[in-house]
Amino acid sequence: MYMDKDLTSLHELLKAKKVTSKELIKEALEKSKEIQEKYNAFVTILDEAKETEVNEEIISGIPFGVKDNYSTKGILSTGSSNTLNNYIPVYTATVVQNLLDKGAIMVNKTALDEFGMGGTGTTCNTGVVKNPWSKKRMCAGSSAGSACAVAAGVYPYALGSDTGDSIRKPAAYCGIVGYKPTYGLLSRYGLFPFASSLDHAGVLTRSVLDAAIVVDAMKGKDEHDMTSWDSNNMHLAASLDGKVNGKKLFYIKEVCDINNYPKANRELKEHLENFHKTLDLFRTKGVIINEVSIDKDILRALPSVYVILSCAEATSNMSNLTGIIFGPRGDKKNVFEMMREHRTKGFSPLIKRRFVIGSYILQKENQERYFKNAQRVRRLIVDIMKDLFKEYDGLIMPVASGPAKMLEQGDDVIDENTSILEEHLQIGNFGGFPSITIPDGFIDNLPVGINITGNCFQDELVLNLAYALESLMDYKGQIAKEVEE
């Protein structure tokens, strides 16, 4: 078995002439059913993945899986909607191109809430995801697939995008790695649009450095992409060496505080007291960590900010999914009820439910009162940041109130203080800052996950901090062993 390893284990392999790439997408491809038939983390599997020559390119040779909100030509790619059910694209993305002309292998598309609009894995127009450590919890969202295929061990790798968290938090809740880069480092041309100011391309690995790898080889500036910018001074993997004496970190005291949670359960006390051992830890390395205050006022306005600007942006964006130009086109009597029908039957209600807001959100009687105001405090809470991060290195913080929901509660709440546990990390996407989530131990044999978050285009600096955490704990490379609840 070979699919469990990283990337620059399975490049010497493969330079070594001890394993073929046949062979790693035969072994990929069994996998990929496998996990299918158990948690259900795709859309397409890709019988017909063909080998490649393997050069100096890491990863060159190797397997890797796609969500399927990414545009690959010639195979379907749904956004996981039925509205683009029968969606065969004429051209590629950008990020994905970069990595099948380095050599990587497509071998699936990965199952996503619809459109990338949701935090639960539930909202896929093939079903729900379930996480490979529990079936009867979820991945999180949008990039569920990714995250399940990436812990199962199906490829060291795949792509996932984040416009709240939904790289992120489904890396913390399958014990893997997410990384968002600061906004425009990789391409989003191909990507289908969510909310276009919030919208990151990014990767699930199961190590630092293997998102460092697959980072530098999708990333440059992109002709077809104005908000993409040149990055060739910057060499993420060469970067990481583990040291980071004298650097500091800061979290935020009205989130981390146990204090602050008068009905917090058994997971969310040894979640938070998980969080401040794995500080004293990384203090050892020499990072200085303080605790800062931030109005909760503000973080409270956090989600309903994000609601606000991405259903806004959503429904601008989406405009064009009207049945005519692509996906199922109605047999109806004009273009209207064309439409209509195309609409009302190819969403979810989650979706339909995000239009309806976007749409009264943007009408112009109120968008003074609610986007121009919920623009305004996105700009109030990216300054705060900018200038935490003039004294700070980045910002340290737990991901999510515990480990992975169950299924049938995903929307519980313990009280309202907790939303702000569960959405801070939208903060990254606010600002297009760089982010990333790391394992962070376990509950109960089920993963929880810490995350870090810099200055824009300061990548090199938060893997970094990343990587001599990761070198401190255990759970590096970790494969998903399912347990019994």
Second form
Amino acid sequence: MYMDKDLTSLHELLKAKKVTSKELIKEALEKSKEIQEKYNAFVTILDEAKETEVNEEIISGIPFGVKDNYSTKGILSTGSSNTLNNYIPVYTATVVQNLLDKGAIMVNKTALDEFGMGGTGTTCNTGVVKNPWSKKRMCAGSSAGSACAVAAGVYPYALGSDTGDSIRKPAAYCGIVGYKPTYGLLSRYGLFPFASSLDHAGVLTRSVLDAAIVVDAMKGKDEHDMTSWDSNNMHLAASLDGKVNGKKLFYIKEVCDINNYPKANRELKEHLENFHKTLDLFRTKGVIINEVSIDKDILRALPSVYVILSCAEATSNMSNLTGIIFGPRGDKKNVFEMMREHRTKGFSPLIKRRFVIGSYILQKENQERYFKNAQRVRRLIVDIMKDLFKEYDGLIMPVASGPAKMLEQGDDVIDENTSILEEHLQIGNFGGFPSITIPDGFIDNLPVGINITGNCFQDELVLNLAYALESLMDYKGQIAKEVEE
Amino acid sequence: MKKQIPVIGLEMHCELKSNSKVFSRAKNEYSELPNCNVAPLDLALPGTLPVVNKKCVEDALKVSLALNCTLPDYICFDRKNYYYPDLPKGYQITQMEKPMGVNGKIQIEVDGKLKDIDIHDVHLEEDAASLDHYFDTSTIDYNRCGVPLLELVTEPCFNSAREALAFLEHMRDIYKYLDVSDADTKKGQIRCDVNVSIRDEDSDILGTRVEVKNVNSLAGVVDTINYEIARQTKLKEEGRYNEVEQDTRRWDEEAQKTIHMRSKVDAIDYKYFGEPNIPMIRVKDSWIEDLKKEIPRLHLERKYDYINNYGLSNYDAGILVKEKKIADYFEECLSLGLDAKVASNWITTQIMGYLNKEETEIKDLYLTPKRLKDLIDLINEGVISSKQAKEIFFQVLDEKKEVREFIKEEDKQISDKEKLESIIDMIIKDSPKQVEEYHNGRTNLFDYFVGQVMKNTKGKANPVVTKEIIKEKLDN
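Please supply the coordinates for the form predicted together with the partner chain, as a counterpart to the form predicted alone shown previously.
Below, the chain from earlier opens the complete complex, with every other chain and molecule after it.
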């Protein structure tokens, strides 16, 4: 068994020839099939994956997974949607190519909520992805398959994407690390768009160091993505020294205070208690953590702002899915009927609902009231955060309202009381802030997570804070242990 | 009925020249072979992103500057969302919030008079794919998809098809002067939307505006406007003006009429919003200053310069400025000190005749302004005659040798006064009878003496000098 190890260990083993790349692939593929059987995490398992030469790159010779909304040349890339159920791209996404160029080995494509438009991992066209800690629970989404596979020990890392919390929430539900860097640190070229101004590429791993190593290998200015930027002087893995004495963090009172939730259940209480316990633990390292109040009206507006902006952009971004050039073509005579047939059959009802919302919002007569106002509120919350980041090094928050939700009760229904708690990670997307989730404990033997978010371009600082906190706890590198419920 | 005044506004789309398309790396090149200039973005393959072609932005800014527009502080792009099989992304990237320029103003010449034209805005966008329809099938060619398109929108400031045509031709010349487009209507590089309404002569209230889309030739624009003016005026005359609908129409070339496409109530909501994949680009003053340096003097300015300061006729000046390279050639001649009218005559007759016949361009002409000067200098110095110069002109071009190579000693004109005097003295001496008759009043015998000199010198005597000497000798 090797695939439960971290990247550095594997690299050393490969270098010392104690294991070969070929053996790692064999194990990752076998494990993929086992996990597929149990949790339904994959769209495609690449049996033809070939070993690579082990070189000075830590990731060389080591298998990894890719969310199926990344374009991979010659390999089926569906976005977990029936609209692309036969789509084989002619080009590879920049971040994936960067990993392949360094000798990393893609062994599977992972399932997601259709085009990333969901937070449960239950709306993939290949079916529900189950949580490796409990088959009765969801992984959250949309990077459900990637989170499931990494937590189950298929490989040390898998690519995810994050538009609202699609990397960072599944990471928490699966007891692993999920990191979404500053907007533009990673190229989006080849990532199927959901909402371009909110979409981020990122990674799911089992340790902060691995997250840093993988993003180091993927990052860089891409001439195919105008929003990417030069990060040559940023060295994430090398900057992790665990020195955090005197760093200042804040959490939002209106979200983290148990008194905000009069009807709180046991899970929520334990989750917030655990959060505050984690903060106390962090304080022992000399980190200063303060409570900060933010206007509740603005916080309450966040989920609506997210829905408005993401649906509007998604409606437009997915207008290319007509089945005319790629994807299954509608069997009709007239071209407009062909498009209608393709989209009617291809998209799930959830997505269609979002398209209707997006289309409504973008209508001329509604733009000012909904779209422009949502943009203003986005600017408002980002300005508030940037102001706070002048005083603080980062925001530290609990992820979600407890451990993974049960599949039966789990759809996109938002509980009025805990909606901000469930949705606040979207702040990281509004501002393009670097944001990382790490596991910080268990409730009923199910993992829960904590998140640290910092100012743009402060990825080294954010990772180092997470790295220091991780080292105070016992959850680094953990593999899912299934519980019976 | 009161006299009706037509009011016309134009939206002129012009394809820009560039190596690659405006947002992708595919070649921007017309090709007979379908779908050979196509990049992943042009097919809207999932995950592709637009990357702005800087040259196209700069060319658009140059046009905006040439039209005296107000420039934006930032450049940004917007999405215009609609479904159509020629639009793979399901939206066109264009500019709505901040065009490349607004509120421009230029002068054009219509029938020899200057007219002010107001420009609403100039914006950069991408062209759609081209569709071909057959009996029971249609094909899509994505070569044109993503080709840079500059859209220029005028205020409704034209009152006739003639004015509209003059404007379009003027703009075509400007695009060529700026070297941003070939502006070739035959290749479909210029396409127009035409807005036409009519109003009472004594009223400022505009009538119902009719929009005719996608007229793809200049002649088509003229026909469209004239057709619409006639149609709307006729309905008004017949008291049926309420039948003029605020609609969108198209020009049917074969039927020679406009055809209703959709009414205003069915207008498409394009759901514009900012393109999130293209960051805003700040328009720095230094950038604009650099671009201004690349804008040449435009044709109308040159034309009036030639007329007012060099005494050329409107007609000749018009010919010289039609193409920038010819105007540049002319101006180089001026800078070498050539007389403007002489240079103009040579260029508009000999040189342009040669260029047309040989189907070549002035930039490739062996007879550079310097060589033209050599030739004209020889005439002025009396070394060769105008007739000889024209022969040498062709020899220089044919053999690509310097002008002096074609001046043979024996062919040189005789301008030497002493030499001519001795010849003339001899002729006068040999013709006592003619001299006597001349002095008796037969002054037309003067030509006899000139003829004798020419005969004697085999036509090489400089006629001006010859005449001067003969007159002097006979009259004294």
